[in-house]
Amino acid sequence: MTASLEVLAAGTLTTVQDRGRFGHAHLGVPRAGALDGPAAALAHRLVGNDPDAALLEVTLGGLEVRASEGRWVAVTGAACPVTVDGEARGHDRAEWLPPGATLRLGAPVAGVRSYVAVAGGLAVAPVLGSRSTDTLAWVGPPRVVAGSVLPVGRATGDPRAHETPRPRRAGPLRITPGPRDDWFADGAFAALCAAAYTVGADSNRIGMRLDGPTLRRTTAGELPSEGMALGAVQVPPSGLPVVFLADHPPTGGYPVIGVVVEDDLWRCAQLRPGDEVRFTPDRPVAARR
């Protein structure tokens, strides 16, 4: 295996991702994965890969890498400048990038982390069955920095120079009451699903911690550890709602309010610190608590 890419610059956070490290919580080991999986699927279609193939996920842009071979490259996700030797190239379609030559992204204009898909997939050695890196644990391959060499596979699918986004559903996220929201206020889900929520400044990978109105519990005390879902909203002492995300920890002592679908956690992949953020009910549950 001799094709790589050779990273000159890593930007802000870039990662090495696929669909997640499953069957692992037992072990105190997060599931990580591509936080907007939806893109990073539409990356790997582009490019020819098998789905469970790996990429890197760029956060704020500022990646540069040089091909040692030719192959199909594709970036989707938060929408940057892309060009490959200073040429400017698309964004959500196949381009090839040919031997020796650089592929650059710049900042998005909208969102937060952007997608590079390589024909053949990162070909970096899996960790417990997966090649995604958790920022909880560091357990996977190591933050990609500036000077890492990168393996890539053999290419074997054929790229799509095109393919149209799938639509991607807009408004509130939606949220099903959780398993502890009976530890909250009378109205509390109600209230959480009113409220304008912001996204704070110290939100990550781990979770997207939200600035706003405060959730009034009634329960004192804390609960033993428990299992914690993806898209768990978790309320801690200050009463301000987490939305757990892809490299949350397994357990938690804080109780859980609500979970949002997964079908809507790609949408916390691409909000930025001071967005809006607001929550709808999955089904009517104008009775329940």
Second form
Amino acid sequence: MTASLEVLAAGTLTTVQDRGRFGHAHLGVPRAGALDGPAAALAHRLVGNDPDAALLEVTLGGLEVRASEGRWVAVTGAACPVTVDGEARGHDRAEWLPPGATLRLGAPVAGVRSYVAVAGGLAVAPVLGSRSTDTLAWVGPPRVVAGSVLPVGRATGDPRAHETPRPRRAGPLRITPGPRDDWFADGAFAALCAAAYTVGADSNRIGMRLDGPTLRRTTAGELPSEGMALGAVQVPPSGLPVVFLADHPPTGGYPVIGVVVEDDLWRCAQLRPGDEVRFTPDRPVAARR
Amino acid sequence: MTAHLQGHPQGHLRVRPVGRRGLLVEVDDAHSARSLAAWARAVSVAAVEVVPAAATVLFDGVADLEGLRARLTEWSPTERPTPGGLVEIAVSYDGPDLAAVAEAWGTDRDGVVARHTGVEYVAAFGGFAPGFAYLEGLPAELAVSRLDSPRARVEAGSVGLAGTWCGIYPRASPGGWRILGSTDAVLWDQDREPPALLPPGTRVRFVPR
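Following the display of the form predicted alone, present the structure of the form predicted together with the partner chain.
So here's everything in the complex, that chain up top.
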């Protein structure tokens, strides 16, 4: 019998994610993938998984799963109360989930998305080379709901006793100008980097919407649809920027004033509506060397 | 940092920076974009994503941006991609915007059907949704405006026009295209290889059902 996780409760939104689905943007397929990539990678390392394995991305807690076989598990990302059959367990460390026991994630006190890795990884059928679910077009495995039974692969590695958590880099999100910063008033990019924005309530895996000073366009007319990169800061007619995250549409018709450095995007996964966001110009390549 | 790169002509190309690992190449039209993207795939340009669109090609996930810039000078806009296969799409011409399009074209329902089926289209690029293809081929004089206010729901299989583009909705979604009719064709099936019925380059003919 195949090992599995039975989902008893799935909270607000729980999806299966891996590192994403690459090479299909020209067919209209978003890349998807864990929004907080470093947290997902940490969870996999803790239970001895390959970095390309699949795990659960849990939005604001509320997950309950029962294992058919005993497995090492790890919860990372947004720090939330973790219990196994009601007993408190740790965050950012490997914990043993015995057969038939229930792992439960409470609501995080800070952050938004927690990750649950199981030794062996989630063995749902890949679609176009990835086990990620994208929430724009719903390519990939179906959304995880109460009653879902998720197959678990054979555990191959050993759990890590210790893991150094990554440094939590604070400060503004680094951003490069372009490709369409010349569609905006002079100084608009500098204004974007000088202002304080707050995360909008309708932010999701597709984009982080921002409230704050509007950015004024000077080039009139419509931009013919063009390819959109991960981290693109698109400015619709409202003038309020949207940061494109993993499930963003592969093409779009609004100008992109700048692109957030990919290494900083995981922080967008953990910002809550109302949190402050600032940008700073990315240092030129020469200065980074 | 990028002032000297912004719109810098690279031979006959204009290249714009996209983050640390991407370039947006501006070309004349969708045909050139498709040609450049097809060339880039054929010569295995080192990019994770190559996304042709209306007048650009996005190269993303590029480890060596300078190498790519140099490589792009090898492409000639006169290169024409080999035509793709022909797909026939059977359409019931009973859409809600048939009368409005007939009026815009100065004809009647049969005239719309004759003109719409009289053109061979080519899938230029995708991107709006999995399986959606921007079909080019309609002459400029038959361009139609989008709806002023998009519909909250356009059914899967709806065949519509926007400007000179023709498109088929792979699934129900909101939309502002002028709907001429509908088809049973399955535009996207993730268990099919390839999953898209109309990948870029595919030639398309509509036939009345």
